[in-house]
Amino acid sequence: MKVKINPSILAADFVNLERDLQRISESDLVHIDVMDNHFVPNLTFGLQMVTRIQAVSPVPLDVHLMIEDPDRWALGYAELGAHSVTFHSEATEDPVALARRIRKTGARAGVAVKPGTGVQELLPHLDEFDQVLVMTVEPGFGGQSFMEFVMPKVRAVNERRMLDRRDDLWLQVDGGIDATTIAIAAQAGADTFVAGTSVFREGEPNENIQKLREIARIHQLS
């Protein structure tokens, strides 16, 4: 599977956000965490801000909805032109129905699970999704430590997509991804990696992206 590095702008400089978006032009997508201070204890971007980011981003948007009632709001983000819109399985009663609505707009539909949420109920329905996001931290804040105990869920999704021959299904991890933990996640089967601090905080972001991508490629094959 192709390795994809999607930097999280939670770690960017919000005062110079357009500049920092240009500094990650070598990424595959830019990861936008939309939080409503209800589903998670943090408040970030809304539809208006994401629309402006869409207008200036050099790469497509990977929108992650950490919100209550994604059934009401998800289509707005898909319709503005986001490449991928991911919602939490815990926030909707019918993930399949919502994914179908998102797909009708032309966007990729992703479903996310918190560290404490299992994936067994999703596995028979992988053909309804374009991405499965396994959170490797508790959603809500950047800079947390990677939770390796969720790797069995990553392996379970990867095994099922191989059985189903779903080469087009992206398996994403988000939280605490750096040069060490990306190797662990890649070996478990992840191919799409959200990285914030390890991209933005030291050195040149585009160089950091390339280093992370190469580490993941090596460990996918190991």
Second form
Amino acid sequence: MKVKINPSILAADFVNLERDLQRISESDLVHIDVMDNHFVPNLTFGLQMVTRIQAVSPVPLDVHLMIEDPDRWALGYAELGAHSVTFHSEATEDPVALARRIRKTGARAGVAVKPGTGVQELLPHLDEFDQVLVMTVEPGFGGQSFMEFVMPKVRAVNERRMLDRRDDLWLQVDGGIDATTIAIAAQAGADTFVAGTSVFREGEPNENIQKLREIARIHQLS
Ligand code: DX5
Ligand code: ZN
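With the form predicted on its own done, generate the form predicted together with ligand DX5 in the same format.
Everything in the complex follows now, all chains and molecules, and the chain you saw is the first one.
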């Protein structure tokens, strides 16, 4: 499974976003955290801002919707050209129906679970999704510590996708990913890694991305 490193622009400089997007040009996708101050206790940006990011980004967009009403808003992100749109399973009554609507636009459909939410109900429906995001922190803020106790969920999704021969299903982790924790998540079966603080906080973002990618490759299950 190809390792993908998706830097989170939550850790970028919001008044120099175009510059910071160029500094992650060697990433696979750029992770865009949309927060509404209702689903999570934090507020970031919406459709208008993401449309501009899409226009200048050197890599495709991986939109993570931490919002209360994804049934209303998700299609807007898919239609503006985001490569991938991920909504939270906790925020919709019918994740399969929403994923089908996203896929119809040509975007990849992702479903996310908070640390306290199980994946058992999703496992029989993996064919309806292009990405499963297992949160490794409580959504809402960057800079939090990685929660290793969610790794059994990563293993469960990985085992099921191998049984289903779903090589095209991306298994993403998000929160507290750095040079140490990426190895743990890669060993559990994750292939797509969101990293904010560890990419932007110090050094050159593109170099940090390459280092993370190499560590993940070494620790990935073969
Ligand atoms: C948290 C966001 C994450 C966050 C990750 O709610 O979904 O994408 O930006 O940031 P770090 O890598 O700093 O934990
Ligand atoms: Zn995120």
